[in-house]
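Starting off, we have a lone chain in the form predicted alone, written out as structure tokens.
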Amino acid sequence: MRAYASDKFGEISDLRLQDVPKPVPTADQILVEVRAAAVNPADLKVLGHKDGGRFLHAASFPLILGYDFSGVVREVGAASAPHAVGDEVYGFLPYARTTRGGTYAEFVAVGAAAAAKKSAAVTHEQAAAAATAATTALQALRDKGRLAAGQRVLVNGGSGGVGGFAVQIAKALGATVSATCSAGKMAHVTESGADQVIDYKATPLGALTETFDLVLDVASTSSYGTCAHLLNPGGAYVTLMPSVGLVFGLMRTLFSSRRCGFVMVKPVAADFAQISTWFDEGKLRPQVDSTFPLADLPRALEHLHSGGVRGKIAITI
């Protein structure tokens, strides 16, 4: 099968477009056709082995990198209920040390626990677009932020993949979202749903007066120490990535009411049916900056490298 891969770690230039062995899904195992997947920042620091990316995948070469998938059930394994043959379904590849294929490929075995079916309602580059950033925002928000109906969130981040799609989630949840992004991109979270839209370049978070529930902080530029002022009793801080601030944040809550954390995000079947259901009763729209074919696949990660990226990019295989 075709598939973009490296023989080593190293740059985007070291990819090559090459002829690899058709994975043989295990019995708990689907084989799925690739029909798009999208592109997400593990994949550079997975390449690049470095800022964690050797924890993200396994150090197998040929490195075929991509998590994110949407596709067609062409092989299932014994124990792989309840996916048949020719369900389009979606999902993504779990980010760990024991991940050793990729989905910059034409086909790709995941585990029958970590796909769901496609939405109708969407595309097979929407969806794959959305299989990593929608389930991390669902996760930070009802998992780990413990978001519930009518209270207040504010998203530090609102504009790119994660931050996108977190706006829209916390509000099927029932929340009143608040969302901060560059003046350039306000109209563009505003679109997405978000009560309030806060340039964070006028107004920074240190600046606000308001208070929250939950405070997501997507962009992970800021820390619990700068945003204790801005949550309520019982209110969360919830980041994206580890880091010392976060550490003092996990200390400075041992003995207070509001909490401190941060999401690893896993592929969780459930989530992906219940992203699927949003897509169909259209309360999430998709959130797709651009769209490549595999073969411009170096070119569309050197798009994601230069930032200003509004949504997720979208890989067609």
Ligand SMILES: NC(=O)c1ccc[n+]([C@@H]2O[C@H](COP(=O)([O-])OP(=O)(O)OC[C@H]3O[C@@H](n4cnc5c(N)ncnc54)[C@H](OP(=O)(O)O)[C@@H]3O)[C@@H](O)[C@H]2O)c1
Second form
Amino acid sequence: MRAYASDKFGEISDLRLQDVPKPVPTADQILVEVRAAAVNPADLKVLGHKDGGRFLHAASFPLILGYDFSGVVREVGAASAPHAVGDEVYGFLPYARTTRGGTYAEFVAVGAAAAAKKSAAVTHEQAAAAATAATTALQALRDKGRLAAGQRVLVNGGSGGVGGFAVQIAKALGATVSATCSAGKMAHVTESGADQVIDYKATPLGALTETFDLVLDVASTSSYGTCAHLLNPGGAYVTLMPSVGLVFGLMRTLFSSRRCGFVMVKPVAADFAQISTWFDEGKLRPQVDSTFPLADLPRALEHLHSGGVRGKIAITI
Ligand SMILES: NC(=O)c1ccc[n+]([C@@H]2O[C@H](COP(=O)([O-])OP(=O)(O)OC[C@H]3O[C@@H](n4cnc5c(N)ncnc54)[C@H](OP(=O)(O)O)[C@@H]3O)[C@@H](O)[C@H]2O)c1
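Having seen the form predicted alone, the form predicted together with the ligand:
And the full complex, kicking off with our chain again.
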């Protein structure tokens, strides 16, 4: 099969469209013919073997990048219920050292629990673009942040992949949402449904005087220490990147009503199903900034690197 892969850790220029063996699913896996994938910052971390990327993928070559997929089930293992050949499914591969393949490829073998039915309301590109990003937002807001209806949340980095879904999912959970972004993307974040949009350069988090029940630091540019003044009693600071600041935050909250936490997203079929339901109900809108064919994957990765993206970049396979 054709896949975009690198024969070493390195740069975007090391990626080549090449022929690689088609994966063979195990008993608890399904083989998906990938129709679309999506770009994530993790791709560049894995390729560059930096910023924690070594913990997100096996060091096996050729290194096929890509986690998100949406496509059609072509083979099912003996223990891969509830999936059937012909089902349209989406999901993402685990961000883990055990992950050997990637979704910038014509086929991918995925665990049965790492896929769920794609909503008929969205395209394969839109579904793939939601897989990691919307699931991360859901697990961060609902599970780690324990966000409840009527509460106030601040999403730091509301214009990117995770942030665009975090704004929408927080609204779907009944919260009042404030979100930060760069000045040029404020209209986009307002369209996503944020009640208040803050230019992070004009008003840094340290200058905010309001308080929140949850600060979700998607951009992970802050820390519990610099956000503690923003938290109501019982409130939580949740980040997507581990850091020394996180350790200090965990220590500071040991004897406090406030909480500090880190989310590492996991592929959970029930969460994918919830996201599909929200798409069906029109509670979630797709977040695709642009779509590139597989042959243009390097250009797509450069586009993400440029910082000009609103939402997600999808890849048509
Ligand atoms: N732990 C996990 O499970 C997990 C899961 C998914 C992603 N992540 C990580 O989370 C991060 C975000 O992922 P993503 O897919 O949303 O990335 P993305 O699409 O590139 O979005 C990055 C966001 O950060 C914002 N940003 C940049 N500098 C900022 C600043 N100084 N203050 C506030 N916001 C700022 C950007 O806003 P502007 O573009 O408007 O500047 C944009 O909204 C990445 O590091 C990614 O690897 C972790």
